[in-house]
Amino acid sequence: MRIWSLDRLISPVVAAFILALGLLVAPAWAQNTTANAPAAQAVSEQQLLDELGKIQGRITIPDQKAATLQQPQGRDYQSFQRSTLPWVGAVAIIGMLLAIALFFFIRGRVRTQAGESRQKILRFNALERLMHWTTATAFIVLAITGLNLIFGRRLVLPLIGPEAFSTWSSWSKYAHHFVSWAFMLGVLVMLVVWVWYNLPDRYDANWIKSAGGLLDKSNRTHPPAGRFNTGQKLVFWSVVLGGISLSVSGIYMLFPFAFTDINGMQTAQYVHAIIGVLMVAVIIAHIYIGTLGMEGAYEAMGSGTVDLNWAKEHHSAWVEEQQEKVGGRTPPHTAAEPAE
């Protein structure tokens, strides 16, 4: 009989014990490792976006749109709202202000060459002035409150603090919502009342060719124009078409998801924001030429009457039409100012 030594018996026993221990510990170790890093086995956001086009959760409320947590269009819109839109707005508005400043220092104020005649001719009646100022006031409120959404956190918040900015932004939102209806009504009335005077006519080509005489420092080049010259027609159609675009896109946002889905809502906001900042730039130019830029222009919408010499220089064809209506006599609604 062969006798085994003690050391030869121990080695196989130890090896078997270690092997058994490893088989028992390995699953527990692997389970513990996974528990410490649960994200290791989780599906990434990018995998969900690639597979489903969006990331969704489970909800119990009826509105299933709330189940969508993230989608590629949402990321694009966020980037547009935080980066692209502020740049577009800054370039449009600051660019227009710089262009106006440069024009003023080079050209100066457009003055009436013949001086005042002390005769006034009615340019806009009370209804037209009410329509203009209602629409203009509404637009200014909408512009200020709308720009707050774009630049408020960058410019206003550091100046007035978070509490005041929160209050200001809340009231701005309400003002924007309610005043928008006055603006929409004003644009509609404006279109009905003034569309006939803003159609293309035979004076437009010559006006464009000479830039309306605005670049002539001598003030001697004043191309004939009807009741509205080509520059005013461009502003009119910018306000009407831009106002309609703002109105339609604004209604989509005033009644969220009533007419479209989330993608349509984001498109409406793209349109509303871009058209809005471009219109702000156009109206800044309109305000300049109607006040500081041209002598006598503000009176047209202020009192409704303008000096007869001013009207002859800037709207000669319109003055002739008024004279023809009364057989070549003094235009109607014309009155002489008392001598001082």
Ligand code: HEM
Given for the second form:
Amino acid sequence: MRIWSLDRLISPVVAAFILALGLLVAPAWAQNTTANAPAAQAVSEQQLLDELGKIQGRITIPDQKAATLQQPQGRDYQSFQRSTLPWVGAVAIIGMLLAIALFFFIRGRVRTQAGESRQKILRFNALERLMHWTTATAFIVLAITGLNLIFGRRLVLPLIGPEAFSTWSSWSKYAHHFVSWAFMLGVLVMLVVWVWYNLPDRYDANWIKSAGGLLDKSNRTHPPAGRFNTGQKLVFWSVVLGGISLSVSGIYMLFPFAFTDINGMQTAQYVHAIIGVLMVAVIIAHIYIGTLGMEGAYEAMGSGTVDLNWAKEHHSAWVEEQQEKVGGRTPPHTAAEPAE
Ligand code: HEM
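Having looked at the form predicted alone, could you now put up the form predicted together with this ligand?
So here's everything in the complex, that chain up top.
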């Protein structure tokens, strides 16, 4: 008589084997399924966020901010930084470049209709030029290094590779932090030195009505303007108000949490980034009109003097004021150019 049949012996052995295998494989399988389905984890995080508002822990270091691991505003900011901001930036900058290209093809270069007079008039003194170029150089450095934060990973990283990109990005961060002080100083000095000439005056309404004569292809419309025309006043106020917003939000970021909490920090970042890209677009237009777009304009900031005919066409009221100051004679600092 066989007490242990093969069938009877096999079943407990097989059962024990399957159990042991199950114990070994189940945890690994469970881990694998979560790793392969990150959504499962995300859903639970989302539930925590929905229910608690924040994902927080308990910490023993004095900095209690570190106890918050995630909060909904952080995710909003992340999506703004990764998708909204690059879109706003691209639309503003590419849109402006396209608008300038269109303007150039339709209108061409704005030329001095009366030609050169060979007489020069001082438009910006040395202090004004120093102030302009300090602010301008600082802004260009800030613009390039700031745009690297928005577009660098997409546009620069694939071109130069991760190592060079990481070196460039850390240097560009230092440059952004240190050069910002020169920009802030420049904007303040600009405000003090030029504010008087940028207040609204009696020429503005007419200048706006005729769009500064810029759309007149025959180049005959030259609405009178004081030292700065309405278009330039808009550039001035964009630089001053935009510059002040960038400076205040920038100082919040240079000294994180010194003046505000996490929500304030995020607001500062939104303001800084949006104003920054809009200002880049405005300055691209300014650089165009100060160089390629208008004959004779660059000299004003280059040597400081402009041709008298240029000044009469673009800033007739200012030239008259200068002449009145000296009793109708040649304005001060005016010099005839030596004949060739
Ligand atoms: C390569 C870059 C730049 C060039 C070639 C340039 C050129 C000029 C020129 C020629 C003028 C005098 C226009 C006139 O005679 O009426 C001027 C004025 C001015 N610039 Fe610039 N500029 C540059 C960059 C900047 C930057 C980056 C800023 C500020 C962030 C700036 C702010 C101003 C302001 C506020 C004025 C006075 C208002 C006006 O004329 O529009 N410039 N610039």
